[in-house]
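One chain follows as structure tokens, the form predicted on its own.
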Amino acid sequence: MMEFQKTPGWLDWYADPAKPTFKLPAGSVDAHCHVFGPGAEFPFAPERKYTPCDASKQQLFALRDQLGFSRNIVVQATCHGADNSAMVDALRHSGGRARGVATVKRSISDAQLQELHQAGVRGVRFNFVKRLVDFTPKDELLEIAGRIAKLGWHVVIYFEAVDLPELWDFFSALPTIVVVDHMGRPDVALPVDGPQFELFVKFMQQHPNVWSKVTCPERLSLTGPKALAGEQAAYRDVIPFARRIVETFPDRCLWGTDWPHPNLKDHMPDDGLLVDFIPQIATTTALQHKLLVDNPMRLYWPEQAA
């Protein structure tokens, strides 16, 4: 059996997140969370950047339960590079309640795409953050996408928003639904209508098949999880960034807690506060079943959406 030692400094997931105050919409979906092996079951690819904690299809059902989602969105995470194996087991024990987004090497076979097909996949992620993955030619992923579009799926892209400018014209050329994680990790030192933030309004704006993900405020926040005397909201810095998309883009957003919080380096978030940060992006009843419960279900069960 193999075993796998952590990297040093890891933070592990918070073991006994809060019971959310707010009450999500039913049928919401988790749109972004991921399982890590367990490692000596599936293990962690030998290309790796970090060696995570386990995190397993078990815990994952669990906390969905706990905080009241219905469905999740599984996404392969870089520890386990493209061997999608972890990701498509949790899929295949959802009962139905996941689909997943996976990570594809130029010479999988079209059969090997159809049996991810069959196990629920419905999309492949592009990640274009340096310090977590080695770079994949362009013209390979162009070449992957022309393929997984012929089924139907989309790309999901990862980057940070300083390298949006050298990627806007290769996203431009995909053929597929885009949709973007986290909102681009925006800098929420700059302002929301400063011209780093504005250039990825007008990325989506010009580009209607372009989604985004208003995920992971414990990422990008400056001020962080503790609120202010007063104030209700942790990552308060973050709020008006994913505000402005899901008000300006209603159609076109997702929501997922990002759990079990890879490479976090100064706090590990409770996945309940999380849930309570919702409403205040999201705040209306129309703008957060749209968030929780159409968008999401109509990217991955079109076939069951109203």
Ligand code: 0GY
The other form holds:
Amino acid sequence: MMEFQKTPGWLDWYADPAKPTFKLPAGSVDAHCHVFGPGAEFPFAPERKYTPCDASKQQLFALRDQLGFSRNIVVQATCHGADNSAMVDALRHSGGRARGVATVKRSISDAQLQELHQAGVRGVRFNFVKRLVDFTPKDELLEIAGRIAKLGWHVVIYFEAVDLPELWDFFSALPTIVVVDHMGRPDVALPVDGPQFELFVKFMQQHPNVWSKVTCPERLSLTGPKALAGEQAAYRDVIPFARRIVETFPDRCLWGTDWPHPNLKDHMPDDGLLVDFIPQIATTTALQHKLLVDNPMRLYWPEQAA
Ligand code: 0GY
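Write the structure block of the form predicted together with this ligand for the protein whose form predicted on its own appears above.
The complete assembly is shown below, putting the previous chain first.
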């Protein structure tokens, strides 16, 4: 049996999350989460940049129920490379309550793509965060995008805000819906109406096929999880950024926990408190319903969407 040693300093997911005070609307979707292994059953990829703790499908489904979600979108984590078996196994054991986003290589066959589709995969992820993956040539990614477009899938992109100018033309050439992870990772120390975030807003304005996950306050925040006396909330520096996206693009935003939160360095969030962050960024019941139910259902379960 393969034994894995976690990356030094690795923070494990929070074992006993609070029951959220915010009651999620019926049918809510956690639209960004992962499974890790377990490594003994689904070994981590040789080319991985980190070795995580285990985070199994059973633990993911227990979290879903504890928080009050109905469904999950399981996104292939880079520690599994292009071996989607742990993610696919989670989809197959979800009773139809999970769909997935895979990582694939150009060498994947049509039959293998079909098999992923049958399991519930509806997208591929292209990752441009240099600490997570090695470079993949753009022509290979465009070829993959062209093939998965025929299945009705979308492309999820993960990049750092400073890299958007250089990636703009490539992203513009993608022929599918394009979903951006974590609002394109803005530097939230900069003004919400400054040039960096304005560029991202402009990117969404100019491309009606682009959606954004308003996820990962715990990853983006510099002020951190502690609500100060008299201050509004945890992760208060992220609120104006996420709120801007939710209010400007109410029909093109998604929310997820990002459980089990890979590569956090200073704290591990209580996922219950992350759910309590939602009403800070989606401030009306109408916006909350779009963010948590209507939008993810339209993208991942169009056959069941209202
Ligand atoms: C996230 C963020 C990260 C990692 C991954 O697939 C991954 O390894 O996505 C990160 O380290 O920023 O979305 O989980």
